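Take a look at this one chain, the form predicted alone, written out in structure tokens.
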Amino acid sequence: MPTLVVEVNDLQKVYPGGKKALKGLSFTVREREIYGLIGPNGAGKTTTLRILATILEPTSGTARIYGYDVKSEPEKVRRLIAYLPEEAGAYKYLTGLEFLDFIASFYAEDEQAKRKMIQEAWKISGLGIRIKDKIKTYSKGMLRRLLIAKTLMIHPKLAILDEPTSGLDVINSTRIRRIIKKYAKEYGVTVLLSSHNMLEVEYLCDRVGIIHEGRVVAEGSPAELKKKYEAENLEDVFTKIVGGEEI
């Protein structure tokens, strides 16, 4: 049996004022798997990722990463994960290279390991000589590429990616998807991602959980879901399950 990296059981989150974001969410993610969590706006995707990243605490239920409880053992969880929010930022007055050096200094065991980590991130980013420019001069897409590089260069046990290719053009989106797949298959990085891009999810993900109104309402590989719901693509599956209106 594959090792379970993520175990979410009956997770509930109620925000101040009584809004219920999660209403008994349950799913698992296996080691070396790319798992996609998809759903309409407001379904609870980002809340779920923030709980797993130890930024939010659940109201009830459990969430574990490699057996560690995200609520009672957050420090142990943080040693295993890297989290990329959808609206992440960076220190704009540093150069891209200085930013990578700063981040790598927290993870590398020695100077040689740090240099290797930075070189790897530089390659992932595809920024070329622009890596030496101030981050404040970067476009949204360039910043996103830098942040993806920062997330993957440390080879986390679990990479939690919220809209990983947000703001990227087609060429860079395609390139980043290939890199994510490579890190999962060759380096053993387990990936949990959320995306509104169904093409991206179908290409990347081994399994998909469709979340609606705070619960996972369907789960399986893209092929299994398409077969079950007699759909040509994942977008059609999503529409049938969530109940999109016909135009």
Given for the second form:
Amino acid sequence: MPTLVVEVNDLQKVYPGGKKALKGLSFTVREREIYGLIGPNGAGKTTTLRILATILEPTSGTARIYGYDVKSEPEKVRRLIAYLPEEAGAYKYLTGLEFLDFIASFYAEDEQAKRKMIQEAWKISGLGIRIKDKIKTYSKGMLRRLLIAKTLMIHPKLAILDEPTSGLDVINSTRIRRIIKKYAKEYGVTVLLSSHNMLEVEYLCDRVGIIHEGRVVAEGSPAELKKKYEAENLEDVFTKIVGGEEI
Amino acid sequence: MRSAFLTMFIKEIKSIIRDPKILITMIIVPIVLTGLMYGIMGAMTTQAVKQAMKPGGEILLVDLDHGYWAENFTNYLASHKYTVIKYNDIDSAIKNYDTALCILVIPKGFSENLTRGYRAYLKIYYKIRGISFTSMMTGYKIYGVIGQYSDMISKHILEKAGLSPEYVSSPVNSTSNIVIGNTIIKNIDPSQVTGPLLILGLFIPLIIGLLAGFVAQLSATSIAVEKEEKMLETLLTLPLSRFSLIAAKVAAAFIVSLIGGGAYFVIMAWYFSQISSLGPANNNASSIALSALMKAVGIQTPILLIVAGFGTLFLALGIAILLAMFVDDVRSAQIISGYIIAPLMLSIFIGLFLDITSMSPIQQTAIAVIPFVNLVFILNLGLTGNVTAQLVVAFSSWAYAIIVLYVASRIIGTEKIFTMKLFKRKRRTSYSFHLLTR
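Following the display of the form predicted alone, present the structure of the form predicted together with its partner chain.
Below is the entire complex, every chain and molecule, led by the chain shown above.
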């Protein structure tokens, strides 16, 4: 029986003002798995990831990471996860190196471990000597690579990535996908990601959960889903489940 | 390994030092402008007073009297370094009146009046060249010279009549003695005591008010920077306690504010020393007054003033943090911190005009719980011996600060920091909603 890294059970989230974002969401993520949450805009993907990252609190239901409840034991959860928000930025008046040092200082047990983390992040980011430049001089792609690097360098038990390649060009997107895949395998990092890009999800994910209106409406490996819904690719699966307008 | 607090603190200091939005607009520019303003004001005032006190200048004289005293007065002016340029009539004097101090007209009968023992009059034409402190001070010089000449004549007349000029000029006189607490300072001009006391009572609360404004603006900005640079989400998921997060921001804002406040203090102290050096110096009287004041208000007064001052600083800081949590960007944070600074400074000024010494002890104690303004009362409460009310000031300041900081830490510990918005910019409204509900 594989260890469950993420256990989400009947999760509900109602925002102030009464907007229901999640309506009984349930899914699990296994150890060393790359799990993708896909769904249309407003389906509840980001809300789910934010609850798991301990930023938002669930209205009801439970969400556990390695058995720790995100609501009652957030400090323990935070030591296990690394979260990359979709709209993440970085302190633009720090250099890339200083930013990595800042993040690594929260996780490394000693100076040597910290240096190792930073060296690894430097390599992951592929920023070369630009790592010593101020972040304000970075392009969008460079910034995203730096953020991916800071997320993976700490070897988290669970990496939560919200739209990891959002807004990036093909070259940068491909590079980031490769990094995620390589590091997840190499270091046994469990990854939970959300994406709109079905190709990305098909390439990266071992299993996929399709969210619609705050619930998981289908779950399985990309191959299983394609077979079940008699579709050529995940995009077709998605359209068949969620529905789409005929042109 | 470095603690989470220290890591956050170092980052905060780096951000403050490197971010031009903070360093230049909030620290360097205000300090330089204040320094310049006080520097110019100090230099101009000193220059104007020196100019006014320096004898000499050009006077256009129209002598219509041609008598003994008219000549005597003209010679008196010349002996006091005034250049006298004579004109036969007022019209031609006015025509040529350019840079001279004034036109002085000695009317017909001037000498005769003085000789007969009547009061004599001079006419002065004084041109307003501009509304500057220097020009006005310089213009008044002529009245000083006429006064000196008048005194000299009356002294001469009285001595001739065998009377004491001091007796005749002020047959009734007085000497002032100041009582502060149980100390009596004898033969002292009240202004020599009230001046330093006012500076003490005003200066310290004003500096604390300035510091509080500084701290409020910096801490509000440092919270807003996290949102503007889209680091808040990441920060909230790091193994960093919310208390350490707030504490690091508070500590960094506090240290930078102390440095900034120190700079203001130096500028203001320099300005006041410049101004006070212009008046008659009586350092001995001032120091006696200060030590008597300290004796009268008790040793607890300066201690409680410092305690209450720090409480007020933390209160301003807590309010700023609390409000800054609900804004999205630095600009809004700076606007919102302005909402704190303006009433804060206003309340300190209102406090200066309230005479609480005539109130009953119960009324004094009741008014001592009003935050910010109560700082100004501590000295007066010490003078009336109401130590209970002084303690109320100190404790209430800290109580408010602790309550506000507690509420702030509770909010930052929940999702409210993420979901609540006080000010939504129109162009961002739909975006924010989108972010929260996806």
